[in-house]
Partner chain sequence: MKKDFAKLNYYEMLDVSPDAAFFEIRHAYNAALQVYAHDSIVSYSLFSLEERKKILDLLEKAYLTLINAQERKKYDNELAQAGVALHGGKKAPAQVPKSIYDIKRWTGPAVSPKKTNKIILRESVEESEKIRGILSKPEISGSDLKEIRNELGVPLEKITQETRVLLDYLVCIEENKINRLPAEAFLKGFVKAYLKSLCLEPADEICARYVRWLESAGKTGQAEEK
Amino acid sequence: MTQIWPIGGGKGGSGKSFLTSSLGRLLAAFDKKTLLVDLDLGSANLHTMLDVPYPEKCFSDYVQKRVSRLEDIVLETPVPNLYIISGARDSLDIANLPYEQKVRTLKAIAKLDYDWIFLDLGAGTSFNILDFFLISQNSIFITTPEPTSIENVYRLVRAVYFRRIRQYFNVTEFKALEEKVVAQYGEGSFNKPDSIMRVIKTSHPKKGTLLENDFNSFKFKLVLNQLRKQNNIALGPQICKIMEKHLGFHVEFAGNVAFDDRVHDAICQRVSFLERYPYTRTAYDLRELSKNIAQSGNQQMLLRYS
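Could you give me the structure of that single chain in the form predicted alone?
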């Protein structure tokens, strides 16, 4: 069974591409056929992290129908079992992906035959990004210890759940739902998914049950990247508790990844940080994180076939 893991954060510079490329390397080393899809539309650079030459084929070729199948733009990397769909040659307007192309892409990704697929998403809360998150029950949200990054990832998680709720209603229904939530819980309550869900359960019980099942099936994980010695090592679990308290959603803390100046050097030299600095704290953290992800995938497979 293919495991699809979107990876994103609310703020640029949080290390999404570094984390995606590192997880790809580690899981491919388990003899698992692994694909990385660069969906940081308009700002794609994942190929650089894998020392892949400037690609001749890219995501735009599929969007503009120069190729008919998504498989036709898959490229090999120097790492055995690791493949990439690059966006390096995409035009700047690719970020405004039309709805029809987005749906076509979502369906095509879901049909790809790999053990692991990681989606490297852009920053922010655009509908494109939210819909790529919702392609799977699994997602990895990444933040750094800075308050701005934490605030943005909090908003991103909220936006993902809000987007799922929105998908169950047409425009008229959604407007009526908003008015009912505000009438019952006051101004600002429509920004709180738990308040919306309480109203949905009473006024739209069937949709409420479907949404609750959706939310219970989500396996969202939070990674705290670039943790420095002076930072609180318990910050990640604290962020997850705040999300659960104020949003009503469970997000599992997957682990810290220590800050290391040599990450920057490895990226600039287009070499694998994991291979050049295998005994650093950061490399250890990445290996532990990959085990966490692999274990989650194995548990889901056991549940599926039990």
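Alt. form predicted in complex with its partner chain, vs. the form predicted alone above:
Shown below: the chain alone.
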């Protein structure tokens, strides 16, 4: 059974690509076929972290239909068992991926035959990015210990919940729903998933139940990356707790990854940080994180596209 793990963070530079490549290396070493998909189109750089300097095939070959099957743009990496779909030559921004192409890609990813698939999703909350999060019940959200980054994670998780609600309705239904929510809870309430859910439960009880089941099946994880010595190690659990309590979102804390200057050095030298500096706190944290991920099973979501 393929496990798909979208990886995102509200903000650029939080370490999504570094973590994606590290998790890929670690899980491939468990003797599992692992695929990394670089969907951070426009600023794709996963191939560089995996030392695949000149990817011959790219995601755009698939989008522009020069290659018809997604399998055929998968590239090998120097790491045994580790494969990549590169976004290197794409000038396209994922936010602008046309609807048909997005659905075609989502369906193709869901059918790929690997043990683990990680999607490097880039920053932002465009609908397209959110739809890729919703391909699977699991997601990994990455933040750094900075208020801006934390704020963006709240925004991103909220947007994913909101997007799931949106997927159950067509445009006119959704417009009507918006009016009802605003009438009942006032201006500004429509971007709060919980007030929308309250209205849905009375106006569309069936959809309300389905949505609640979906939300209960979400197994989101939070990773706190670039934790420095002076930072509070309880920060990650606190973020999760406050999301649960005040936003009603269940996100499990999956672990800290320590900050280490040598991450930069390793990336610049295009070597694996894990291999070069295996005895650092950061490498230890990454290995613990990979075990956490390996142990939690997940299922794909029902794709809500005709």
